[in-house]
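Just the one chain here, laid out as structure tokens, in the form predicted alone.
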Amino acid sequence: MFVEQKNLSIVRKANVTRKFNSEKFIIVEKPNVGWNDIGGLDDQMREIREIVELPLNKPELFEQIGIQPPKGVLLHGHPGTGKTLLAKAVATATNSTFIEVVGSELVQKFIGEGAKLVKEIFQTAREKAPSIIFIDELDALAARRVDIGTSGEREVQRTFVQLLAEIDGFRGLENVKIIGSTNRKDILDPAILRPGRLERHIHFPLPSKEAREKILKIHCRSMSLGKVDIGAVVDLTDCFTGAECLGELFLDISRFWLSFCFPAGK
């Protein structure tokens, strides 16, 4: 409202704009990642489809049984094992808005800013439902709380408490699901892992030999490999993550084409 200075009479009404500050800190998109684009994660795909895809696509099944579907799921394991890719795939399968945010970006400088940001992110998710909130590096925000800490640590705790309140507060999440991702499940606060919050946990181990072969073949479908031996790359990548396997493959392809374009002695 615009008011007259002396007697505070209303002069005219200001237009209300709905622009979230959270837009500077999050990525809102409609992913285009199919289940066929993921290899070596059959067990993980089955679990996340049960936890996230089924409640969003067929909520009437849970209503008939009379149970509440899980609100969220925690993906944990080594970096580069496909956690973010799996989250985007389930968003594609459910035609959901994918809201990606890094846990460290929720921690702000001034008191109350982080909590306000969390509130706005969930408000955006409700307005764009069905939606999936993907919180990467969750341990940066939801690490185990301590009694004595600096003012910065106390602000992190305030933001964390707001996150817990949004997950199981007075307003229901309805068609909003939360997916957390971390490489350090061991340091997470028990409050975020209890039933009713991120109660389902999916582990992402290092890929087996068969899994590494599937990953490489999926990403080589549209490549001109020349004389690159996929089997040899699989044997060389023991104890590698999926991301490291691709890095090794791309390195071999680069070496081959360099030797072809720039032969030795020329």
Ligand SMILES: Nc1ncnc2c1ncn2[C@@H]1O[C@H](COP(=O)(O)OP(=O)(O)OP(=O)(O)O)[C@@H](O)[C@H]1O
Second form
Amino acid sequence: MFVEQKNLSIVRKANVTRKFNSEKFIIVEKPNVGWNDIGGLDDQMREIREIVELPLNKPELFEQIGIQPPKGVLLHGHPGTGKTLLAKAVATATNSTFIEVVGSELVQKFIGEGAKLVKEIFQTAREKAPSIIFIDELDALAARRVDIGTSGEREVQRTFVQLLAEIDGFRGLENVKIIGSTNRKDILDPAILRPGRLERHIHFPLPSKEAREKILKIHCRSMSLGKVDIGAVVDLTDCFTGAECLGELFLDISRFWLSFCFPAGK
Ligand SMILES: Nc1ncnc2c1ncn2[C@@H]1O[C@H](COP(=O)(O)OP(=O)(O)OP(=O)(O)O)[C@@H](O)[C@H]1O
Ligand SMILES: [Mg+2]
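Right, the form predicted alone is done, so what does the form predicted together with this ligand look like?
Shown next: the complete complex, the earlier chain at its head.
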């Protein structure tokens, strides 16, 4: 209801059952990322195929054996190590609707509406199944809270509790899967990692030398390298993430072409 500010008398009744229309605020797409667009990460690919692809593509297998597949999985590791890429690849392989939600946006942009939005996201996922709900920056929503004194904290807590309730509210065999992603697994509330929720965890390490070479070659498929030597970039990028290796490669290529087109002294 709307109230008059000074004496708090009711002025008009508000329309309380407004539908939030979550699709305006979240990304819903059918991605197109193939397994061969991913360099290295062989174990991570195998695991996600077992946890997400197999139950979505062959649910009858699980019914026959009588086991419930996991409802979701947590991807964790440094920024730029391929978590979002892998999630999109499994959505492509299962022809799923990919619903991408960013934890920090959910709690900052939608103050007072977070819990409602979570509810609608799951509803959309069911309507558009098979679906994958990808929650990026899960830690913004699901961090362990020591003090929930402020109203902002209470709001985050409400959104988080709604998320847990939604996860608990469907069976592993339904064709909706949740993929959470974080750089801070250490601060997550154990409630989200409990069996029946995001019980499987996949770690994304920094790429090895071989993996860096594969990543760079994948991204070079459609590029004119000029005289840039991939092997040299591989050697230069020890301890870099996949995204950082690509940054280095793009820099070297653009430097090469710039000096080629505008030679010094001319
Ligand atoms: N293993 C990889 N194979 C191919 N490309 C990669 C790989 N890792 C990273 N990249 C490249 O780096 C970009 C960033 O990767 P991605 O968005 O998947 O990282 P992320 O782990 O989700 O990071 P963040 O935690 O910041 O969300 C990708 O779009 C891709 O171009
Ligand atoms: Mg990401």
